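Shown next as C-alpha cells: one chain only, the form predicted alone.
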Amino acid sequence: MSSATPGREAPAWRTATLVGDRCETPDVRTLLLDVPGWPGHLPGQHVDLRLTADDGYQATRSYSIAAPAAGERVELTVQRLPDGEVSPYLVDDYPTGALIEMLGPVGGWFVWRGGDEPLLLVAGGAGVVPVMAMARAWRDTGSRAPLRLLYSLRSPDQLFYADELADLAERGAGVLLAYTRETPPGHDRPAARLAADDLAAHGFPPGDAPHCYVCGPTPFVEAVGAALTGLGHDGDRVRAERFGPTGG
C-alpha cells in the first residue's frame, strides 16, 4: 500500500470492488469496496464513481466518502434518486464481486484534521455522510476534542446511521435530531427546520470557537452558515459543502 499522507495524493483513477453492503434505509445503501493501491484519504473528502455501459456510454457521479481511512477499504452511502442515471444502479443492482471505477480521493478543504478543539457538525439530509466520517473519526481515534452533532431530516424513515448515532450520545458527543415533518414517538422536539435557537442551545457558544461543518442541500447550508454568523461564530471556522439536484 501507498506510504503517501492520507489524503495528499493527486487523485488517479481505480479499480475498485463491491465486498459487502448495508441497508440503512429502503433507499439507502452503503457500499463497502475495496481499492488496490488506495493511498488514504481525510474525513470529509469524495470520490467519483464511472459507470461505462455496453455501448461506451459513460456516466459519473460523486459521492462523499462514509468512514475514515481503513487501509485500502472505501465506505460509501448512497441514496436512489428516483430519475437517477447511477443512484438506481448502487442502491438496487450493484452485486458483490463486480468492479466499478474509482476517482479519488477529491477535496481537501471540507476535510477534519483532528485535535482537541471543539467540533460542530451540521447535516442535512444526505449530508450526514461526510461528518458521520468525522465523527467515526472522533470515535474511532478517542479524540478528546468535545463533539456536537446536529441532523436534520424529514421524517424518522430517512435516519441514516441510527445505531451508531446513539452510540456516539453514549460516549459523550452531543446528537440532536431534528425532524422536520415527522417526529418518532416520545421524541421532546416538535417537527421543524433547524433553526438558530437549535444552534444556540445544542452547538457550542461562539466563545468555545469550535470547528464547523455544515453539509446538506443548498438552502440548507446558506441558512445554517447565515444563522451560525449570526450567533456570533468566525466565519473563517465555519466550512460548508452543498449539493444540489442532480442525474444521481
Given for the second form:
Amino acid sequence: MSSATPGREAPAWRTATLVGDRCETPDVRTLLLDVPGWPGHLPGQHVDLRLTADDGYQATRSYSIAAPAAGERVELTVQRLPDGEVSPYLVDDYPTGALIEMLGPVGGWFVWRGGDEPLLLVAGGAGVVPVMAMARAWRDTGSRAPLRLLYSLRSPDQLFYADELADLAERGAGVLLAYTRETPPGHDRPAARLAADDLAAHGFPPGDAPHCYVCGPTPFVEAVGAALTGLGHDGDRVRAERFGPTGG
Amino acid sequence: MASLTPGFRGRGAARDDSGRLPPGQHLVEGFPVLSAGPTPRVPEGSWRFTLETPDGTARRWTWREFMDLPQERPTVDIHCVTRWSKYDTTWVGVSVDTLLDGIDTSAKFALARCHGGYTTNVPLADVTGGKAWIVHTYDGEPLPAAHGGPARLLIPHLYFWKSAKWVRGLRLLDRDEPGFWESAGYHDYGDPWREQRYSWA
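Having gone through the form predicted alone, I am curious about the other one (the form predicted together with the partner chain); can you provide its structure?
Complete assembly follows, chain above in first position.
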C-alpha cells in the first residue's frame, strides 16, 4: 500500500476491473474489483462508481466498501433496487473483466480506526455492508475490542455473509440476527423489529462507553439512534450512516 | 482492451437536459435523510437562535420572537454531495439578511452551530444577499426532526451539508474555521456546479 494513513488520501478517479463476484442473495451481488493505484481505505468508507453508456450518458452512485483494505482489491456489495437506474446493471449485467470508474475512498466519519474500546455495530438490511467491513477488520487484525453486532433483517432469505457471521460468533463476537418478519426454524427470538430491549440485552451497557455504528434505512437509523440515547449512550459516540432510497 | 460498463444504458427518466442538474448528480422524488449521528429532539419552547459577532456581541431570539420576524417562502433546487438533487423544494423561514440587519461587522466567515454538535462553515457573502435562510417549514408542514426541525439553515447554492440541520446559531468569524464534514474530508466551500465534493485531508 502506498499510503501511510489509509483513508486519509484525497479521493481520486481510477479505473477498476471486475475480477470476481459472489451472490449473497438473489438480489445482492458482491463485486471484487481490482483497482490499480488504490491507496487503501478504512472500514466504513465508501466509493462512487461512474457508469458510462454507449451514447456518453453517465450515472454515478455511492456504494459501501464491504471488506477492509487488501492491496489493490476493493470489495463492494450491491443490492438491486427495483426502480434503480444503476443497481440492476451492477447486480445482473456488469460482466467480469469489464471496467468501471471508481472515485474513492470517501468518508472520514463513519469509519472504525481500531483500538480496544468496545465496538457496537447495528445494521438494518443492506446497512450490514459497511459494518461488515468493520467486523472483518476486527477479525483480520485480531482485535481485542469486545465486539457485538446486531443485524436486523426481514427474513432468512435476506441474510448476507451467513458463514462469516457464524465465524465471528465463534471468535467471541456477540452476533444477534434480529429477524423482523420471518425467522428460520428453531430461532429463539420471535420475529419483531429491533428494539431497545434487544440493544439492552445484546449490546453494551452505557457505562462500557462503546463506539456505536448504526447503518440502515432512515427509519431504522432514527429508531436505533433514539433507542441508544434513550438507554443512556452518549450521542457523541453514536455514528450513523443512512441508506436512502437513492442508491439505485 | 476491456470496455467501460458495457451494456449500461441508463434510464431516460433520470436524464435531465434542463440545465438545472449539476454534474455528477441525479434527480430524486423523495427527500433522503443524511446526518452523522442520532437525531436531536429540540422542543420549540427551549429553542433559541444566537447570532454572535467577532467582537462578542450577541443577538438571541426565542421561537416566538423568531416567528414574529418577516418570513420568506423560497422555492429552490437542492443538491446533496451524495449525488441526489431535488427540484422546487418549498420552505418558509427567515432570511439571514434579516438576522444581520443593522449589524456592522468586519467578519468574512460564518460558522453554523447546531444541536448535536454539528458545525459547518461558509463565507459570510454566501449567506447574505438573499442566498440563505433559517427555515422551519418544508412543503407546507413543520420541518420534521429527521430533516433538521425545528429549524435548519438553507443555503441552496452549496451542497446540502452546508444547510445545517438543528441549527442554533451563527458565529461570525474573521477567519475561516472548518466545520464537521469540512474536517472529515469534504470540501471547504462545496459548490455543486464545480463538483467541490471532497478535499485533501
